[in-house]
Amino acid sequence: MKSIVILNNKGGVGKTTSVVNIAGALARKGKKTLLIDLDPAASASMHLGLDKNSASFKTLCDFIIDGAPESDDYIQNTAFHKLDCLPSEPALSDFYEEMAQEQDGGFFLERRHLPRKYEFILFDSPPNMGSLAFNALALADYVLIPVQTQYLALNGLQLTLKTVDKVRRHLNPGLKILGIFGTQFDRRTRVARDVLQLLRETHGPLMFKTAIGVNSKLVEAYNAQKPIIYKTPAARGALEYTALTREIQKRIKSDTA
């Protein structure tokens, strides 16, 4: 089992879109995959059809409140074969912080809570470096960093890299950066092309070859509550996330060989 946290401390970089569509691509390839939604916005959960406003089900918030020894009873099946989700809800942040203060530190989600039956566990993290993001980083084997192909996004990348280094030194020495990939890449603009080239020159082997382009089909897939590979498998976004997922698997295989 390999665990990956998709992380960037800047919002709007395509983090949730990426975690859902990478998870979908893994499941579509027959890999039993769990998405753990640590973002109180619960966008990844809703993207997979798990909306607390329209249905009743247990969430990560319930798991924390109950103090359960295992997470299995809180994991929800999705409509997609081999893809499950431990969903979030807006109350997660408040409950997490309140109960963390009561127990005087520590994390509520630990390695022993991660079911071994999954080949891949992906964490969606909130767009800030609070306790929930650090909980994911303390658990994960790898960090995957999406970066919007705009100059303003470069500062967010540097802060994210510094945070990962801090976690390595204090919480999780085995944490590795799996790679960086460009998102919202508009091939028509020189700025996007220049930023992507700068990322490749600056971060070299950490950069994945695949960049995720601007694609309205990704928005349509979110609205349909499906990963794009299930909604519009021939769309450019589906092909790009499939190619990126293939690179991710290849890099993990090479790292563990």
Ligand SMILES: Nc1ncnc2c1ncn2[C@@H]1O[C@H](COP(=O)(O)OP(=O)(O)O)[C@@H](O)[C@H]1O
Second form
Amino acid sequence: MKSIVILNNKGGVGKTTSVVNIAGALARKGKKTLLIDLDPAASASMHLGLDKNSASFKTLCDFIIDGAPESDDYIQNTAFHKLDCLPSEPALSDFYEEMAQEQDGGFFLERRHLPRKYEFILFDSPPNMGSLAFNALALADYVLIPVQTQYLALNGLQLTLKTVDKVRRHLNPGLKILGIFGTQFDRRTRVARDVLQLLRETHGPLMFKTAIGVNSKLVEAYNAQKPIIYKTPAARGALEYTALTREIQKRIKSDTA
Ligand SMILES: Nc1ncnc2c1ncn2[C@@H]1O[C@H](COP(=O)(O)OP(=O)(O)O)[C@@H](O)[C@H]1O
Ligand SMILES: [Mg+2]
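Form predicted together with the named molecule structure, per the form predicted on its own context:
Every component of the complex follows; first up is the chain already shown.
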């Protein structure tokens, strides 16, 4: 089992879109995959069809409140074969910091809570670096960093890399950066091409070859509550996330060889 946190301290950079579509691509390839949604906005859960407004199910929030020894009862099947989700809900934000203050350190997730039956466990992180995000980083194997191909996004990347360094020093010395990839890449604009070039010059080996272009089909797939590979498999966004997922698997394989 390999665990990966998708991380960027900024909101709106494509974390949720990426984590759901990578999880979808892994499951589509037959890899048993779990997505743990750490964002109270619950967008990854909704992207996978787990919407608290229209159905009743247990969430990560219940898991924390119950102080359950196992996470199995809180993990939900999705409509997609081999893809499960430990969903989030807005109540998570009310409870979490409060409970975290009461409990020393505030880390509720432990490695034993990550079921070994999954080949991949992916965490979607919230836009702010609260203790839930640090909790995931403390037990994960890898960090995966999406970066918008705009100059302003480069500051966010520096901040994210600093966060990873801090986690390595204090919480998880074994945490590795799996890689960085460009998102919302508009290949028609000079700025986007320049930023991608700059990222490749600065972070060479960490950069994935695949960048995710701007693609409205990704937004449509979100609205349809499906990973794009199940909605419009021939769309550019689906092909790019499949290519990125292939690169991710290859890196993990050579890292663990
Ligand atoms: N490659 C893309 N092309 C078009 N829209 C995208 C793309 N990636 C993300 N979006 C849209 O941008 C917004 C922010 O993306 P999201 O994945 O929610 O970011 P984050 O989780 O980092 O806040 C969403 O409305 C999403 O549908
Ligand atoms: Mg998000």
